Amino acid sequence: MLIMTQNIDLDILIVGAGLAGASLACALRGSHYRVGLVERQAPAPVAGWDARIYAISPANVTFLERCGAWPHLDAQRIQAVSRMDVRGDAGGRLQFSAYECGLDSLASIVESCQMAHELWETARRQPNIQLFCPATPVSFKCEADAATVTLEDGRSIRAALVVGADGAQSWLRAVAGLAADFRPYGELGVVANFKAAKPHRGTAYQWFREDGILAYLPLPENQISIVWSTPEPHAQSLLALPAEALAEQVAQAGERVLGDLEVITPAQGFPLRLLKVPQVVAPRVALIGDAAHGVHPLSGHGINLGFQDAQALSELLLNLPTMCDIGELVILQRHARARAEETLLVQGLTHALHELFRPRLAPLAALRNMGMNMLGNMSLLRSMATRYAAGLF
């Protein structure tokens, strides 16, 4: 490997060009800040359909429009969610729609790779953003007036603020000495895409089952993406099934609401865990996205929290006086306080809902399903549930 000796001065260095990190860089486009973005490998679109998809809330669609990325996404690969149909494990049912809150949609379903690629390309086009890729950070040093990140190739990047957007196993979080509390659920999220025999009509379905939580998320061309959050032994059995057998099992578990299914992307599994980070800022350091928190996918709000982190931090930075030291802890604590309430709310509600449906006690099953039905019959509470599903808190 060629070792470089180069010192680079920036205002903001973002470690990790995933969705949260790249969106923060794009949100700072055209500003007076000199921004750097460090990533091991540039994202690229995949052939066919990506099995990893996200439900983007209306508020975050607006944010991504302001970032300049959303208008460049292929509209034919985006599916609006107009309705949700949630079913319990003992007769409970809750249905709500975008219409109830006066929204065009509850969410927009977008492939992970498409969004990551477009955010990267949007950042690449900006004159105030410098990309370091492929690049691997190997050391971090925090001093009174700046922090320095040294890359594996020998380059040293000095910045007033270093942002960790490098995922759940964040390197920056570790070297900055910020603690993380991982709580594994003992489950895998099994994802795959299918062609459905019956039209989904923009409806997202979710079942709370004895073997986990199954979600159908609508895709264009009458396709769906599924996330089956299930105990690891069952997840491994699903991953081992031939395509036809997997399609049949997913169709049966989904009560055949969309008829027969046909696999169009192989199933993948990823471990599920709750991640709490008590302190998301330190002198010269701020964490966003999966580096700052992790939630169970049953709510669909994981990436939405990350985008809201990026939006909040960008707005704070853009509204500071020009000569302000953006890495001062007192300033970064303003960001931490601004994000604490929503993060705690989403983590708390999601974890509580998961735990509520985990026990297999018959009396508790009756109560939780009764509560679901009562919620569905009360317009005010149903409207609140609709706003939660749309990411409007």
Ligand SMILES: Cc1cc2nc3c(=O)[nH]c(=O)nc-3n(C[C@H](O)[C@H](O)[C@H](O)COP(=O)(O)OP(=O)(O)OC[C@H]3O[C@@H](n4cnc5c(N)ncnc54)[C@H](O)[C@@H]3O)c2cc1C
Second form
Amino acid sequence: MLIMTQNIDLDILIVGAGLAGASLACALRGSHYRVGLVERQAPAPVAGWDARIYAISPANVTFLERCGAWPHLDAQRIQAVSRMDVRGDAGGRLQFSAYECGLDSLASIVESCQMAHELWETARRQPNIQLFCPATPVSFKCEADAATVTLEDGRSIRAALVVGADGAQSWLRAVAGLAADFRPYGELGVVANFKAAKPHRGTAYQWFREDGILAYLPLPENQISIVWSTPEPHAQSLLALPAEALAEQVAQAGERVLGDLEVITPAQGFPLRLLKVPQVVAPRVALIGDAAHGVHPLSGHGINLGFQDAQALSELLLNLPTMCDIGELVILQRHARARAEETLLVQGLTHALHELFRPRLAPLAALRNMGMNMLGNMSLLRSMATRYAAGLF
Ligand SMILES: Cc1cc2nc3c(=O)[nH]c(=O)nc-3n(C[C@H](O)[C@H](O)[C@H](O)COP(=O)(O)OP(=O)(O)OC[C@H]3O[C@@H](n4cnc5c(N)ncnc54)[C@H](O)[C@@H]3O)c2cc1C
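Requested next: the structure of the form predicted together with the ligand (the form predicted alone having been shown above).
First the chain shown before, then all remaining chains and molecules of the complex.
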């Protein structure tokens, strides 16, 4: 490797150009800030359909429009979710529709690689954003007026603020001495894409089953993407199945609502855990995205929280007077306070729902399914919950 001894001065250095980090950089485009984005590996396009897909809330679609990336996404590959159909393990059922809540859609399903690529390309086009890629940071030093991050190739970057958007195993969080509390669920999220025999009509389905939580998320061309959050031994057995047998199991578990399924993107498994980070800021450091929190994917909120972190931090930074020291702890604490409530709420609710439907709580089956049906019959509450999930409160 070529070792350089270049010193670079910036205002904001973002470590990690996943969806959270790249969206923050894009949200700062055109501003007076000199922004750097350090990434190990540039996002690469995926052949066919990406099995990592996200249900993006309407509030975050608006944020991504503001970032300049949304209009560049291929609209043919985005699917609007117009209805949700959630089923319990003993007859419970809850249905939401965009129409009854006065929304155009409940969420937009987008492939991870598509979004990552467009955010990266948008960042690349900006004169105030400098990309460092492939690059790995090796040291972090915090001083009174700036922090310095040194890269493996010897380059040294000074910035008033360093943002950790480097995922659940955040390097910046560790070197800044911020604690992280990981609680593994002992489950994998098994993801795969299928072609469905019957039309999905923009419906997202979710089943709370004895063997975990299965979600069908609609994709264009009558395809679906699934996330089956299930205990590791069962997940491993699903991952080991030949394509036809997997399709049959997924169709059966989903009550054949979409008829027969055919695998179009092979299954992959992701370990699931709850991650709590009590302090997401330190002098000259702020964490966003999965570096700052981890949630069970049952509510599809992970990156939605990450985008909201990026939006909140960018708004704070853009509204500060130009002479302000953006790395000062009192300023960063405003960001931490602004994000604490939603993060806690989403983590608390998804964790509680996950625990409530665990097999060991089988004796509660009647009660929890009755609760689902009661909520399903209260249209005002249902509509409020939907509008909240869509980020419209
Ligand atoms: C099965 C499953 C399904 C999910 N479904 C949904 C869903 O439907 N909706 C939703 O909102 N969320 C969902 N999530 C959560 C979502 O995947 C995460 O919240 C999201 O990917 C986090 O993005 P991020 O940018 O914070 O972190 P990451 O995606 O982890 O990005 C971190 C980036 O930092 C880079 N990096 C890391 N360390 C370094 C380093 N030392 N130096 C340089 N670069 C570095 C990495 O290369 C990467 O590009 C799901 C998660 C799982 C597991």
